Each structure stands twice: as structure tokens, then as C-alpha cells.
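Given next, in C-alpha cells, is a single chain: the form predicted alone.
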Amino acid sequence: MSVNKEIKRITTHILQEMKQRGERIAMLTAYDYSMATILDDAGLDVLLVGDSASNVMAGHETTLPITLDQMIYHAQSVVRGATRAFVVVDLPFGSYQGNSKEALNSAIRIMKESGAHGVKLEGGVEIIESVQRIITAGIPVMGHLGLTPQSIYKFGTYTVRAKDEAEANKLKTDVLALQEAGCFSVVLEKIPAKLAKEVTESIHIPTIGIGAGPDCDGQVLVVNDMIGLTKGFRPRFLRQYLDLYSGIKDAAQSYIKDVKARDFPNEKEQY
């Protein structure tokens, strides 16, 4: 008789482990049910259901339009999926800036309604309080430092962040300051590599990297640009895998083809 394994699901505890032998941690984004089935499968350590879906999904500009009841219809439907995987829903603009009372209650509504594992907030020292109403309510939260999307108007750019010494040393701080809270884990985003580097030695929990180069304990990217289903957004940090983009298209043309001269379906393909 066969044994079915049971599949271990990542903790933030095996991430922790994971940063002290020196394995690095793969995360990607996921928003859908059949994404999150797929990258589970595959073997992710983290999938992140990133407000990023305001962009990649809902076709908006920044990430600042997507809603807290939009963010649990995405993460219910990648929890779903993800028998495996440690699921971290960013909570969205709007729902934890500057109240941290409802900070906490949008966070506990996301772990409530969508089942995920973990909450993540943008930001350091000004946000702290509300980091440390939710993790002591016992829920998980990962940092996100540097390139800011949420922040995008007050930057007015998307380039890359800290590099003069001001912003480099309040990173610094920041990154310490959510460490002393509990957090988890943080995300670097758009910072020099060699700072990066700096963080990532200096403190004791993962730092999961975006365009901060190669020594952080972990990379995560938008799995639509990672596997081309994004149109003509190539970022130096950003490594293609796949051409879905063009895949797709010459497959639905090919579609259309067939269906314009009555080729599809055959006789094969009919009752």
C-alpha cells in the first residue's frame, strides 16, 4: 500500500532556518486559483499576492486603486491553490496608513476571509505601530523597504531608491526598527546591491530582494513579467523565462484561423 508523503507547508519558521544554512528563498507573485496550482506545484517557497494585481490584473496604473475586498477575492483564490506554499497578501493602500486600529482589523480580515498566512506592510519607523498591532494579534507580518510602490506619487519616479547617504541610512534604521517589532521577513526593492548586501548581513530575519542584487536571502518578481505575459516592461532587474505574451497571441490567431475557414471543430470535436 502507498503512503501519500504529506507535504510540509512552509513556515516562517522554516524561512528563518532557510536564511542561517544559506538556502535561498523563491517567491513569486500569484493572484488566480490556476497560477497559484501551477507555481505551487513547481515548488515556490513563498507566493506573495501583491497589490501589484491593481497593475498585472486590473490594468491601472499604480497599485494604489486596488481595495482590501479585492485583495481577499485574489488571495482567497491562491490559497486555494496552495497546498505547499507560505501565502503573504499585501495589504492594499489606504487600509493601515496612519491608523493602526485599522491596520489590525484589515488584517485580521484578510487572514480570516482568505485563509493566507501572512500580511505585508510597506514602509519603516512611521508604520511601526501598526506592524506591532498585528503581529501581536498573532499574525505574521514581512516588511517592505526601499522602492515603495504605494508611496509612488510622493517619489514621483520609479527608480532606484537609498542610494544617497540620507535614504541609505534610514533604510538602515527602518529595516532594524521592523526587525524589533517582529517582523518576519522584508522585501528590498530598487536598492544598490551593496547596500542590500549590508542590510541582509546585519540583520537575523530574511530579506527577500526585487532588483537588489544577489545577496539577499531571497528574490521575488511579478510572476507575469517573469514569464512574459506583460507587454514591453523589461526592467534590468527583471529575467524573462518565458514569452507567454507571444505564445498566446500566435495560439489565438491560430484559433481564429481555423475558425474562419471552418477547420475548427472536426469531426473529432463534435458529438
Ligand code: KIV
Contents of the next structure:
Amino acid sequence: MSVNKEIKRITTHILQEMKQRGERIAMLTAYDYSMATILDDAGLDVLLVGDSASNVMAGHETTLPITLDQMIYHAQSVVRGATRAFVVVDLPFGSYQGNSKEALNSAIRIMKESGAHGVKLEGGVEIIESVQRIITAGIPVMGHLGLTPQSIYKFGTYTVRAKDEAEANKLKTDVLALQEAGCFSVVLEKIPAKLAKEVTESIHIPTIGIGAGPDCDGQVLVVNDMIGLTKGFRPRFLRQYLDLYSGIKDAAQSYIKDVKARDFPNEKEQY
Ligand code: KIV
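For comparison with the form predicted alone, kindly provide the form predicted in complex with the ligand.
Full complex below, order starting with the chain above.
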């Protein structure tokens, strides 16, 4: 595996160059210091402090309940653990949809209070004024199209988006608007692989796919899903690299056994 550890910090410029030379961008979510330290050391290019923290860290059914303060707390922890990766943070539901001033204030709070390097917003032309205003303030913005979980109650289901022509055309219009506004990258979530390929080839900013096939410029997964911490969540797009749920459960059961049997702590494990 070749990870260029000479690079002091991944920047939007480096991500752009990676697209140009066909080098894939590896992105995972992170929500806390310990995980960010490991993922950064492994060589991830981008760490996303996703609002999926609402699901996997807080146990909510959707991403809607997480607050801006909570996102900032997670972002601060991740930034402390990441020395090389570019750290991008989701603007949570309700922190940017109102108007562009509210969006800018939320983005500024994230940048000022966490030290992150960019923000991510869900949506296309309907939020373009906010995207422009944030970028004008010097804050890098990543877009997010396709399945946008903050709109789950509009969609009603987590199935694949943009399968019909009208929605695919809307997505193509949205991605061009985001590029035109100055976004440095865009996440494409759960759309047909063919559409993701077409979109990726039609724009000069990198696309990062999740459930969007192999032709995006990069890939992202929710780290808890990828390491098998999320019980019973096995969508088709997910490759699970570890079964940490079982690993941690086994370890916890061994610990319980040792404590009950008065085997822990032993002579060497005391003062
Ligand atoms: O919040 C999140 O984890 C995300 C990824 C799924 C892209 O937005």
C-alpha cells in the first residue's frame, strides 16, 4: 500500500491533484479522538465528522436530532487526533436550511471552535446561496447529493436515489451548480453506478461515493459499519473489514468471567 506520509496535511488542492492523476481518495467517518488517531496514522486522506454520529454514537434513528454544539464537540476531538488528514464536518440539520446568514454563522462556528478544515452540506440548487456565502468567507465546502439522510422524511425510505430520468437530471444540474459555486468536492450517496460515473467524468472536482459504484474519485464509509461495530447493518454497498461487535462482546464476556471467578486482577496486576 502506498500512502504518502511525507505530506504534512492534505489540502483541497491535493485532493484536486489526486483526481487529475487518477489517484483514489480514501475517506472514512470519525467521531472521536482515539479513532481519528488510528485512521490518520493509517493514512486516510479525509476524515468526515459525519452527522451519522447521531445514529452510531448517540443511537438516534435518523441524523436529524444531532445539534451544532454536539457536532462541534465531535469535530474538536477528531481534529486533535488528525495530523495529516483533511477534516470535514457536516453542518447538522437545522443549522443551515433557514437562510444563508444562518448557514455562514454555523460554518464559522465549526471552523473557529473545532479547527476543522471544511464543512459539508446536503443539497443542490436549493442551498446554493448558502454554499456561495460560506465559500466566499474562505471556508471549503463539500457538497452531498443523491441520498441525503437529512431529508429522510421527504424520501420516506433509504433506497437508491436518482434511478429515474427526472431525478438523475436534477442531480446533474445540482452537481454543476455546486461546482460552479466553488465546492472542492461532492459526496454521491446511493445512486446508480452508471450515473455516478457520468457525473464524475463531467466535472473537474472530485466525487466521493458511498453506494455509488467504483468510478467515483474516492470512497467513503461510516467507520462503525466498516469495522463491524454496527449490529445487523449490512447494506449491499458496505464492505465490512472487521467484526468488532463480536470481538468486543467476546472480550467483555471474558472479562466478566475473570472478574466473577476472582481471576482478575492477579498478583502481577496489583500494587
Ligand atoms: O454523515 C455521514 O456519515 C455521511 C456519509 C455517509 C457520507 O454523510
